[in-house]
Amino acid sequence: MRKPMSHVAIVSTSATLRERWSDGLGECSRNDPAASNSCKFSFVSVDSAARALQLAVEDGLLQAVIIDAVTITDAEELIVSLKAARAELDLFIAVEHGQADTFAAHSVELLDRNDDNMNQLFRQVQSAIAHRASTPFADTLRDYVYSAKDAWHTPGHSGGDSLRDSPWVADFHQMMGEHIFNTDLSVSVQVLDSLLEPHSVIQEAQDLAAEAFGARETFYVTNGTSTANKVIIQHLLGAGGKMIVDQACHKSIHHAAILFGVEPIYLQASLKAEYGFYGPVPKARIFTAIDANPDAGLLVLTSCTYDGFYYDLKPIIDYAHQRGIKVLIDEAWYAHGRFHPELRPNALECGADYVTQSTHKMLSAFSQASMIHVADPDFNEHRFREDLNMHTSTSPQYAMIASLDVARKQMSMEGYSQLQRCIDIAQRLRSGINKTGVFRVLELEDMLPCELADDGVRLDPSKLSVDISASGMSARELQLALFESYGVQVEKVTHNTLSVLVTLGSTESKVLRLLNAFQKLAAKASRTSETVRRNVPPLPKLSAFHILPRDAYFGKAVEIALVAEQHGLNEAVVGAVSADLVVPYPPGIPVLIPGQEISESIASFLLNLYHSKNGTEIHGLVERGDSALLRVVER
């Protein structure tokens, strides 16, 4: 396996010090057997603070910076700037007697500027980088697997032995590979620690994740951010209370309101009907809701959204905190946000108390692998762990836990360079798709509802929304054509857009194939089609609520047909109160919440979606044979 390269910058205006330390540390790295086993080191001589900052932005291999506090007079300012550009970098300050207290408030390591023991200085630098590069759980799992212990414990496949030689199912073992089975272990293997009560390698891995993502504490979750959201809401409002929440939040937030009897104060999301997007809630609307509900215990927002919108969070979080309201930010789609300056600040940096992230969505973890990050100054760890354990399986998937450990390592060691590559790929895709003359990647100005113009909302460059209106095809038709004719699967569609997600797994070959597919589809469209305008009902606005979601869901209910005999709308539905969460998927944003009145626009929207048969699932819609029904509160 190819060894990684670690660059270490030595920043000083003294050419003598730079040469002495570069030569001395370089010799130590060549002679140290531990260093040669982990990575290669290169020590870079830098003569100014400005050049050091430039190097941090340009050099993705840079892992550490040593700053000479004697000759670099603006060392404190440089520390702040480097952390803003590359939060993961290990920073060392070479000081003389009496300078140490100056840097006490900064997260840096101190070195003795006059120390000639280069071996000691090198080991300090090497140790810091090795700390970030360690994967305590993944390494322990690997070592256990390679030790080839006999299994007389769960799971029943016993490392795959139950399948390997079977004439009926050996093909499944062969397809999956042996390690997917022999890493599937149980709590019986005590050396692997316990996710429910971690004390060794899982706790060490979570501590490293907290350092990397900027949290006070981090908890691994192996059943998705859906569960992570429920855990936090249970922790803060499990006995009931008010929650101010974006209408367009993930359905797991609405589920939590049902489970725990929470009174949700729903915020009408902004709408971009032209493209079928829900946007963020306008800042003024959030402030008004906070002022009107001083007894609320929690504010929940999604940043960034499925389509890439992310809030200017700091003023919103500050406003909530001034009124004693905790803040949960669902960052399921933004786990990468801390690791590139173009994407920062993320929610934790803006002061959020709790952040949930789907590590699997944009990073290199397995599906369902997520993290909860905590920064709440009033955090009760014992109670929180009890809440978490109520939702955590006692038989977690150990490969999934290892993938969280490895995904964190990757972002800590190469997140900046990987994300820069993603941003470059996204720009190339924008340019290439736009050049077709038929398809167009939407810009923030195209997608942003007018009411958000002054709210500081930004767009994640890794999420591309492609307007296909001029192709003469529906988005669903285009999605199928990409899949069946070109072997390309996109993330999701609206009526006239499709979403392309650029992740760490995007490659040059995939870029070429995607652009080739768009070019060929555009050539066909330009010869045979003109722009088609389809009659699509606008996204419905939030209607009134009459009872708590929990009471509506668990109370007496009846079923009413959505469709009348002539295939039109059954007027009896309009004005009824929904007893279920009704969610078109994708994108997974409810149009009806238990306790919400079914307006005519909502009913018409659902009817059109049901008749369109465009591949969108409608969760919560009761289908029996050819009948579509809604469960509503009994009057």
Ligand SMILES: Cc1ncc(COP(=O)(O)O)c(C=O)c1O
The other form holds:
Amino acid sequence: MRKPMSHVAIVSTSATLRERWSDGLGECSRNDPAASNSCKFSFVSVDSAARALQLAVEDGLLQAVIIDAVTITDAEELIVSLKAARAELDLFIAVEHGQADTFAAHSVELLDRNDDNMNQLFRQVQSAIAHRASTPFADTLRDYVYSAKDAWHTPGHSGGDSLRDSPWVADFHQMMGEHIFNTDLSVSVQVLDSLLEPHSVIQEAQDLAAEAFGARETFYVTNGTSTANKVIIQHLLGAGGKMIVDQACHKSIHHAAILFGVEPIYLQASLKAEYGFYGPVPKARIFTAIDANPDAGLLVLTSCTYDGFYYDLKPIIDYAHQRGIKVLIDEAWYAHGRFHPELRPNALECGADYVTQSTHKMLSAFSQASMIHVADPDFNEHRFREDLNMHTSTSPQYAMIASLDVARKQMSMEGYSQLQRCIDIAQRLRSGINKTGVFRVLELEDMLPCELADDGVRLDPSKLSVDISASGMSARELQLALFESYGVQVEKVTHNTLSVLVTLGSTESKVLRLLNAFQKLAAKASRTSETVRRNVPPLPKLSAFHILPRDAYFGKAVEIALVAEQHGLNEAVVGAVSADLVVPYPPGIPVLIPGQEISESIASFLLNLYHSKNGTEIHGLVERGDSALLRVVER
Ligand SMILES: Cc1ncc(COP(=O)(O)O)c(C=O)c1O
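Given the form predicted alone above, produce the structure of the same protein in the form predicted in complex with the named molecule.
Full complex below, order starting with the chain above.
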């Protein structure tokens, strides 16, 4: 494995000091007895704050900056700008007597400018970088595996021994690889700490994650953000209460309302019917709901959405806080937001109390690996731990925990440069796809519903929505053609778009193949080119709520047919109250929530969707024989 390189900048207008430090530190690093364990170092000197900032933006290998507070007169400003560009950088301030207090409010390490002990300075820099680069859980797991202990404990496959020599299942062992099995351990192995009551290596890993993501505390979740959302809603509203929530939120939020008897105040999401996207909720609508519900305990918003929209969160969170309402932001799709200035500020930086992130969606963790970040000043850790443990298996996957540790390290050490690469790839994909003349990557202006024009909503550049309507093919046909003829699997489709997700795992060869596929498909399309008409009915508006989701879901219900004779709508459905969550997939956003009145437009939407046979699944629709039934509250 290649040894990583760390660049360290020395910022001073004094040429003598710059030379003394870069020569001295360089020599220390060459003579470092621990060099074989760590990264390589290179010391770069710059003579102004502006150049230091430029270096931070241009040099992805930069890990630490040493600022001479005597000659760099705007050192405080530089600290703030460096942190805004690269939150992860380790900053050192070399001060003289009486200067230390100036920097007390900043998260920096102080150095004595007149101290000539270069070894000491080198060790301080080295140890700060090594701290961020450490993976306490993943290292302990690796060491345990290599210590080759005999297993007389769960899991029953015992490090893979139950499969390895079996004539029937050894092939599975071989395909998965030995480490899938020998890292699959249990809480019996005490050196690996306990996810449910962490005190050692898991706690240390979570503390490092809190530092990296800018949280007060971070908790690992091994059942995805679906569970993380439920944990937080249980924690804040477990005994009931009001929650103001985006109608187009993930279904786990609706599930939490059912589980905990929460009264949801639904915010109608904006809609871009032309492309089948739900957008964010207009700011004014959120403020009105907050004003009308001063007794609400929680505001929940999704930022960014599946399609990449993210809110200008600060004014919204401030507004909720001024009225005593806690804020949960679902950042399932935005775990990378902290690590590149083009993507910041993220929810924690805007003041959210709780943030959930699917580390597995955009970063390098295994599926189901998520994090909860907490910044709530009234946080009750003991109660939270109980709430979290109610949803946590007592047999969590250790490889998943290790992957959270490693994903955090990666973002802390190379997140900035990796994301810069992703942004560049996204840009090249954009122009390459647009060049086909048939397919077009949508811009924010194309995607944003008009009512959000002045809300400061932005678009995550890593999520590309491609308009395929000029191709003469449906999105499903195109998805299939990409898969079968070009070996490309995309993220999702709507009736006339397909979404491509650029992640840290996107490579140049994948870019090449994707662009080649679009070019070839465009060449075919141009012969038949005609705009595909939509065969999906427009998404309907939200209707009234009559009963708490929990009461509707668990109360008495009957099943009634959606379809009447001659394929028409069964009028009995209209005005009934849904007992289930009914979710067309894609886009995976409910059109009916338990307790919601089934309006004529929602019923017709479902009927048309059901008849359209365009491949959209309708979760929550009971299909029995030839009948499509809806479960509704008994009158
Ligand atoms: C907005 C949002 N929140 C939460 C989730 C659930 O995340 P996970 O798959 O980690 O359970 C998803 C999943 O797609 C999502 O889109």
